[in-house]
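Encoded as structure tokens, the following chain is the form predicted on its own, with no partner shown.
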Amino acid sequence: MKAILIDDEFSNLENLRTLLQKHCPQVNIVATAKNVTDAVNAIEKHLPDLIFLDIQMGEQTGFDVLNLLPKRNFEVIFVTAYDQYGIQAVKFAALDYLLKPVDIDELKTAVSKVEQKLVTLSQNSQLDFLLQQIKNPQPAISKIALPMQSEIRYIALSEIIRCEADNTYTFFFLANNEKLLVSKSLKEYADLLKPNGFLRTHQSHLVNPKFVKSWLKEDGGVLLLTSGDKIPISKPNKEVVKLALQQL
């Protein structure tokens, strides 16, 4: 895969470049950038498959890269130092992303996962919603991509009934009857739609407020949803829930 480095600090580039060729062979790096304009260029030049991009160039960032560039045939990679509001909207995309300092096995597996997606998907629809996400100057995400076996699927969040954990992967039960099986873990959205309002009422089951009719005073505790499902509460996540949907 050819690749292309972009960093604004140049002890970063040179770090990633040699855990690059260290552990992971198949990326062929050719040609870095320190700034939005030569990463650009570069770009244009080399035509990559894959740009590791760090979000926070000086007084740019990557997403200035992405949005000057009229088409995006690669995939991406974020390298980040802080866990801020344009990772919480790379997460919301379904796109990957590294923290600084570089783990190495989280480094593989991102490079991994990006070759599978060479042969199988464009990522091309992703980072579209990305730049639409990042162009809203509210912290407020309304949609999320979920990563399926053979497709993309984007949902506004106000579509989402309830999620459920199946294992390492979760359930999306969504307005229209839809129940989509996607290949992440319920803690990993767990972990995104909480600050939006979703409620973890038990180790497997998440659900959107919005779609609660009642709470049953059966077996401790359950909610009864407008859909007819319920979902049990377990005591950890009681008074947590219940004060939620009391301030609803």
Second form
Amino acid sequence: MKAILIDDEFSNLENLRTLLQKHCPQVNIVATAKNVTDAVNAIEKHLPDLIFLDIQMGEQTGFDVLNLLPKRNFEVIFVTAYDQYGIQAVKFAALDYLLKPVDIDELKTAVSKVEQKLVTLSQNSQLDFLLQQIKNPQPAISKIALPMQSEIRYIALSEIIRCEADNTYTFFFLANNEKLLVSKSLKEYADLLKPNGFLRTHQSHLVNPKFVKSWLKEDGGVLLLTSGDKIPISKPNKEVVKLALQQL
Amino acid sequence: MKKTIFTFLSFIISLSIVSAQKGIDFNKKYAAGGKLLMSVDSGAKNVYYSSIPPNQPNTYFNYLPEVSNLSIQIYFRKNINTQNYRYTILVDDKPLVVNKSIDKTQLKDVDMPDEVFSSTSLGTFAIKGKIITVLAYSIEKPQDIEKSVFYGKIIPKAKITRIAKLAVTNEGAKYSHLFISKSKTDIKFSEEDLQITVIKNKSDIDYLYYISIKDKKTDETILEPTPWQYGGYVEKHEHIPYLNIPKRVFKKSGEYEVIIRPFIKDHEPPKDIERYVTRHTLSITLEEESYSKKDLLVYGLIICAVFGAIAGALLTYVKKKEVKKLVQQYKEKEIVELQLSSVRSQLNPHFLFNALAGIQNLMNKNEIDNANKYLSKFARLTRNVLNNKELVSLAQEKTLLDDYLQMEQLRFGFSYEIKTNDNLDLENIEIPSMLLQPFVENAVKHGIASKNTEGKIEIAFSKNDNNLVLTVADNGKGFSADKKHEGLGLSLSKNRISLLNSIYKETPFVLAINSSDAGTKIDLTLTDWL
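Having seen the form predicted on its own, please provide the structure of the form predicted together with its partner chain.
All chains and molecules follow, beginning with the one already shown.
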């Protein structure tokens, strides 16, 4: 598996190279790059299967590298020191990322995920989706990538009625009556979708307020959705949910 | 013709000279309207002079019921061109002079209190039983005719000639004329009726009469004095005075009185005014019960709308207030959260640097993989502090404690265990972040640091009814509960818990500390959290 490492700090490049050589020998590092131009050139020259891409590179970003490439038929593992800038968009695109200093176990997991995906690689649609999100910074992100067993689904947030936890899995209930199972915890999606107005009403429930019909007083508080579903509101969340619905 | 008029006029004048000698007091002059002044019998009582009916701006009414002889004079300011003036005098309906100019040679200067006027007499008249009308205008403004009426008769009472009722039905408007008995008319209003019309007899002084209506029971005036209308009724090519009175003027069934009285100088009305007043009783019956379904529906809707509007306004008000209150609560919550985050960030420097020292030790011992492992743990802990997330899942809190305790294990050789109840959904139950860490840190520092490998820490996440119970127990030497100085970590934690309780009012956090020689156990119960 051909890989290119991109980071503006030499010690980070060297460290990642050492860890990969030791723990992921299947990764063949064909080049490293310390700036956007070098990175674009290296990618066009070597046509890698995978790039490790630092997000914050001085004045520029790893997203600039992607934007300059006409063809993006490779996988990306983002590497970032602090998960603020851009990481939200990366999460919405369901792309993989590592935090510095790189944890060996997380690195191994990420690489093996890429190995599984590599089989069917043409244009990487998740990257297209990511760049779209970065390019048009809307007040609220309008779509989310949901990794399914055999495909990535891009779902408009306005189409999501609610999410329900099933241990480390999450069910998405859509307006067209579809029910999707995604292998990430509800907590992760709650963290992603709460800034977009979704309400965590209960440890197992995340609700799109757009679909709330009424607040029923039964059992200490239940939300009736337009779909007819009744969603419990747990005590610790009551105030927050009430406030959010009042302010709509 | 000219000759006839002249002769006639001279006859009148000679007659009036005789009358003048009959005792007109020329020293006393009354305003008679426009440029006219008048003098009357020296003994005359009840001279009602120069009334101006409110809707007749150029008409002046002088009521002289007890005057026999009258002298009329015209007065000009000095700046007025008297040559432009013309006047007409009518006695009853017959013209005495028509459009006559002022005889310049007859004009004399008269000293009035403020200025000097030019004046001449228009004549002296026997007024008893007569009506003398003087019309005067300037040919510069021929439309502005000033009309002074000298009324030497008794003003007659007005007569109601008819009362008609107008109903609007599907077939159109329908008038019905009601019979008027002498003093009382019965009127029944049904839902179709719109108004009644009161029609007065025609007279030359219609402008003098005003109609009002009062409720006989309450004596309340329900129709203020109102002048007549013209245009609706014509009799013998003449417009007849009438007034439309809408049904809604009569709020209830009962007796009402129509009062028609002449307007005679209202600041000093005649004492015997009653002799001029026409009174007529209307006995009104409102058929309220016969409201049509449509009317009921309309009224119902109006009432509903009114109540709806009131309720709506109230609701909006209440809701606004509630929103205000909520915003206030929200603000308070934000303040508490700010305080909380500052408390959270104070918790950490203690162990962060100790952890770095632990990693340094591994590097020096050349344990590269271990150093990597602990470095990752260190990074995760640091990130947790810096991220300052409000809520983490139980699973995340468990990982954090695991990371922390493994790092502390590098320094002290104790053992630990984190037990979690099977029926807790660790991935999805959220708690405030870094909630247990300070207690665990206390357990390490004050509890078992000195005990080496014998030291043991047990952490448990368990469920008790709907409560989430978080427990930290150690087998250290304990501390006395009444000890004055608590560890910094403990006092910060207590502070934080009370702040959390001000946010989560319905699910209070209860902290119980049990300490003895055999160890310390801390129970943090999140009431009704699950």
